[in-house]
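What follows is a single chain, given as structure tokens, in the form predicted on its own.
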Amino acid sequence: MYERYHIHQEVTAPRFRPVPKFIIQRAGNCINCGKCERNCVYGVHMRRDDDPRRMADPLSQFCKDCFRCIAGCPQRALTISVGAEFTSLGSGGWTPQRVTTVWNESETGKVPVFGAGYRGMFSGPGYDAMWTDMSEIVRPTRDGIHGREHISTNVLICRNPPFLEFGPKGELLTPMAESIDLPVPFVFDLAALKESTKGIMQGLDQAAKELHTLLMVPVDKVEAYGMDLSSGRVVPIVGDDAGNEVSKMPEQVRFIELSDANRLKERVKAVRAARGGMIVGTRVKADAELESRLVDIACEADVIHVLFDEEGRESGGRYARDALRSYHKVLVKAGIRDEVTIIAGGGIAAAEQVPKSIICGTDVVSLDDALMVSLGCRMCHSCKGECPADLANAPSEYVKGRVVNMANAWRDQLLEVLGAMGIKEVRRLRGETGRAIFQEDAERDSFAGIFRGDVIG
């Protein structure tokens, strides 16, 4: 019987205290009215307990930046500026800001309200330069979170056959190879985690099993970070002895990963000789190299997945969202893009680069550093020093809640764009870079006119 996928979230309050973007003060000419109090709809503003006839201090973490109190106030009383520690959040493409709503996302699993508005700046680098299409005008009953009409978030990994050969009747000849049906387009890459201790990995498996999504994991980590390859949930990362990794695991794994391209021939032979039909990926450096090896890696591996850095940038600096655009044409080019996945992980730091990274190519995105964000990791600069989230000390069950939440509102937020897109399912968002607008066209088709056409590119 067929049920429409749904995450259960709960709310999971942080283990941290939490970190106000604006610091609002009270002055001494305060008369203690409480206008403020009936302005504000989130409980900044409360009577102090041991004397209900004055104001307590502002409590500036539960503020979303309406500014009513602070219009509201008859004695001028009340100040804000935004705080110096929130100032001092991530490092790199995770701004003050990206943390914060990760953290906010986490802990309600709702799409979060910011109400004063986006104040930041109208482009930026890699995906910050496009801007997809939300126009109410393609769809005025667009749908959304709402539900009147199903909009899918399932993607297929596999490799697809260039064409289906039928019978005389009608029967299927070609034959069909492994998939792996997620209801949603990302997975989390365990690998890639600064912190790895048990009570997180445990955590993290719990959510895979919640979201039935996959976890990428080196296979000696597997017995360590107390996972069961059984469940179906683990992709194991193996190395150069791949054929022999392979023939000890349980017949539950289906899609294993293969730790870097080096004599990828060959080590997939191995894998296809002790276990017909699995799913065969491998991790690939994104590199300047890269877009000419594509299509042999492509003849060879089921699944490409193409790791960035941090800021989501190839080696030689061009960003994901330019990368993944030309290996998409390169495959196509080829003509068996539809034949391969592209998995891209490395720099996703907001709901939005998920259907981003879609339109420029990919299949799937892998979570990383997202992971460790929605957990109360700051993305500090550097770890060294005691960590203000005390990650190491995470119970599974906080791990577990907060990033089911964080996968619930990234989803919403993706339901968001494919309804106003008038997209049934997410699947047909790849590769269709039409339905986005990049930075260096929408300049080219406004001042080519004007200036020179070498000056625009």
Contents of the next structure:
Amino acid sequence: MYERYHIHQEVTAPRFRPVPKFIIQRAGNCINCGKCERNCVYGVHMRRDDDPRRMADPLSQFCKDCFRCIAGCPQRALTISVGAEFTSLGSGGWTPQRVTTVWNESETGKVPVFGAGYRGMFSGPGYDAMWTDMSEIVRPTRDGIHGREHISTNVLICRNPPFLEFGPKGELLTPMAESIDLPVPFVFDLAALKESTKGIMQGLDQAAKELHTLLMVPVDKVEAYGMDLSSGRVVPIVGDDAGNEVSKMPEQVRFIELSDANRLKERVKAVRAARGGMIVGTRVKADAELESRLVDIACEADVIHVLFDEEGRESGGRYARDALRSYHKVLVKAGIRDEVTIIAGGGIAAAEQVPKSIICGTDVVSLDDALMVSLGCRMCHSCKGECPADLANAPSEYVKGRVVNMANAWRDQLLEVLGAMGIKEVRRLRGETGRAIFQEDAERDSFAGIFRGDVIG
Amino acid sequence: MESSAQGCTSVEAGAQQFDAKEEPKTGLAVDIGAQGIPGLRVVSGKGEMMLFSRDQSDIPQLLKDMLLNYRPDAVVQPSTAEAIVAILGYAERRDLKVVPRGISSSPFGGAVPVDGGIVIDLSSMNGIINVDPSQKRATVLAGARWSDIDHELGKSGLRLITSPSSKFSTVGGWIAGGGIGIGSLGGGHLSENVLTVKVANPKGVRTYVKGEEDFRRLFGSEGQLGVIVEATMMVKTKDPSSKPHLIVLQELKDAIDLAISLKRLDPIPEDLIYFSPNKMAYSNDLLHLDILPQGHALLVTSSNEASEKAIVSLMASKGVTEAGEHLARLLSHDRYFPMKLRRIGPGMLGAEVLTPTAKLEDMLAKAEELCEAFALDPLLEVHFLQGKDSLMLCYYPTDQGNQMLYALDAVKSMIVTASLVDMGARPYSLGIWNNSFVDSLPEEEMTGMSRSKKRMDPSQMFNSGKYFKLKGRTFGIPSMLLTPMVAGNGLKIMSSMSSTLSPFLRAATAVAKRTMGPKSRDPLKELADQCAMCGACVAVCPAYNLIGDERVTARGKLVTARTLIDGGKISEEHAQRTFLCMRCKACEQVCQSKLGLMDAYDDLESRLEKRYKRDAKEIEAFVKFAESSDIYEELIDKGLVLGSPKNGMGGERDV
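Right, the form predicted on its own is done; let's see the coordinates for the form predicted together with the partner chain.
Complete assembly follows, chain above in first position.
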């Protein structure tokens, strides 16, 4: 029976007071007229409980920057500003806005509301210098999450044969490899989380179960995290002794990752000997040499899990946006792009970066820091000192609720993006760079030649 | 009968409804209520009635009790002309006297009963019927406030020609009260700018048109000819080149000479006021600053571009320099807040007379001299007018917290008035307290007034017992004290003997100051004493505009505070009224005395809460009701107080 994929989300309140982006201040010339209360749909302005004739202090954390209260105040008594605590949130690619957006998504499970539009910057480093196609945004039948037509977010993890062979009677001769069908194009990479208590890991396991996605876990930690390989959700990360490790695994494990690509051929062979049909992936650090080794790796491993740094860059500094496009091109040139699955991880900090990664050439995105932020992590510069989010004591129920909510919000945003493009399934988006505008292209198209033929960018 | 049933002020707005608790009606109110006159609110609570037994002045209780029956038998608030005619008919049938009342911002008792009767409070008939920009005319109901009219006119680029110093007083009140105010030099007396006045009597409503004898008599008639219902007046176009100028001179004579030259300019300036050096000093004190230059000051406001040029060239030819424009604008704005002086007292008293401009110098000198002799520290103001007269004001701070001193100072003001009248002046307004100067009015004015009275009020029901025949209690004997025969002559004698009298008055004052003052002053009481009772707060109060009970306004609350502190009786319903407030601060903005009212309300409420419980449900219901009402919405859109939206960001915005 057909069952439409649905993520069950439930509001999961934060464990600590959220940091408001906007601070609303009420000046002394307020006349308690209550217009702000009627204008605000988010509940920032309320009359005082103990004396309804007076306005209470504004609840800034609910403010969405819509300016209705500011514009509607007959006394011009309200002031809005960006709070100092807010601006101190996050580090690197995790801007304060991204941190709080993930918090909100994790609380409500809904597509975020940004209020009074976006006034710029209109571009930035990495994925911020590309904009996805919205040419079909008014197409009613495929209109994002509310559309009548189903939009598929499923992706496959597998090795595809380069071509199919059929016998004289039309029977398929090519042996079909194992494949894993994920309903969402993201998996959880638990190899290097900032906090890894059992509570968090249990919660993530439950979240993965709800979402029908996978968890990448170092094989020696599986037990400590209280996970079960026979659940089928866990992708064990194995080291040098891959063949031996795999032979001990229950049959529900269909996909393993090698911790690195050293002695790749040998180790893959050992795994295949221990368990035929196992999907073998390898984790590879994104560095300057990767591009030249990629074709060789792709010949051995079924899945290449590329690990960018926290900022979403190669070790040489190139952003995933550009690196992934190069990798994709290299594999396309070699004629083997469709044979392997690429998973890209590291630095993913917003819902929109999932489709952007896919446009640049990855099949699946792996999440790491985003999972922590979902739990309330502030992405401080370092984890020294007391954790303001007290992640160590996050209970598993809370973890599950938050992460499921975030996943739902991200998937809904993916649907919106796909709907706006008029695309029916996310697999069609992979490597479709024509579905995005890249800043340097736009600048070249607009300005090249106007300065005596100089080309910009 | 409704007498024993709990009455309710029930008002509807939108879907919401609010019932304020009201005291059961007693006495005459029961009978009037039973008439079922539509559009008529009958005031029932004793506490609310109390507000209608006085005006801006606060006469020592003992004196009032002895002299007059100042307590109204009933108070009604009509909202239509038909309701007024109906209640007048009722009064005529029962042979009851009627006292029409605006917002009672005059201190002379014109709207205070002397013989009981029904007070008709017109302050809630405040509609602006029509503004005609092509004809430059506005038609308004009697209770309309000058501030509201100006605001409405502003939308069509128009403004008032003249207005009283309290812009929050009523149109009907100023017609009946006097008609001289800000802008009178350029715009003339109010009677010159009003075209028609509708007046109600028991038979119906009659329209009086400019040119008729009775039309002119309505101005300054103090409610003795009928109930003013509606008026149509001329207005003018706003002129951005109109500007105030402040000139400060060291000699009084130079100031008066310059004023006379300014007055003779063509085109005539819009407004011209003389301020004595003391006025400048008081203004500095009130500002806690030292920015206004000391000396004899003239504040002249040009009426248009040509007038602006004429003023500037006159000043150049006389070689006088003017003070900074910001100071001129500051004083110009202060013209609308003459009661600020009360904060120094707390309390103020004074005399207002019309004096021939030719005698101005002598008059000012006399006033100074008398006040000096009486140990008073007065500020003097002269508002120059068209024609031969000018309006001279002599105000001084007094201490209302010291009843003995206050009574002495009140007597002094009478003597000052008497002395000036003796020199050829006449009181600006008579009311009750200046009644003894009736005979200083020109003969023909008095006989004309009598003729009009006979024609318009044959049954002698309107505000009777005032200057045609002051009526008082106890067979009228004590009130004789205030007739020209007794008090007038007495005061004349006193004024002629002022040099002999003054040492006595000085000594008495010194004793009063030393011994009679209160041991410790309650800050709330002191604040209540600083209140001028001018009623500006009434016009802007959303709570009052919604439920029509003056006890919710600032002046109502301060009277409540005084009653509470003096140990008077306050009913449960009266106490609860105090809590019906939107904390919108409109009252603070318009307060003539610039009082810090919000803290006072908190103080008063906490005192009331100790004795009566605070009805949180009623407060909440009231706030919800107010927020859903159109009246409140309109007030907020107006910014509650004129011009306040400009305070925040420097200019109106179309949001």
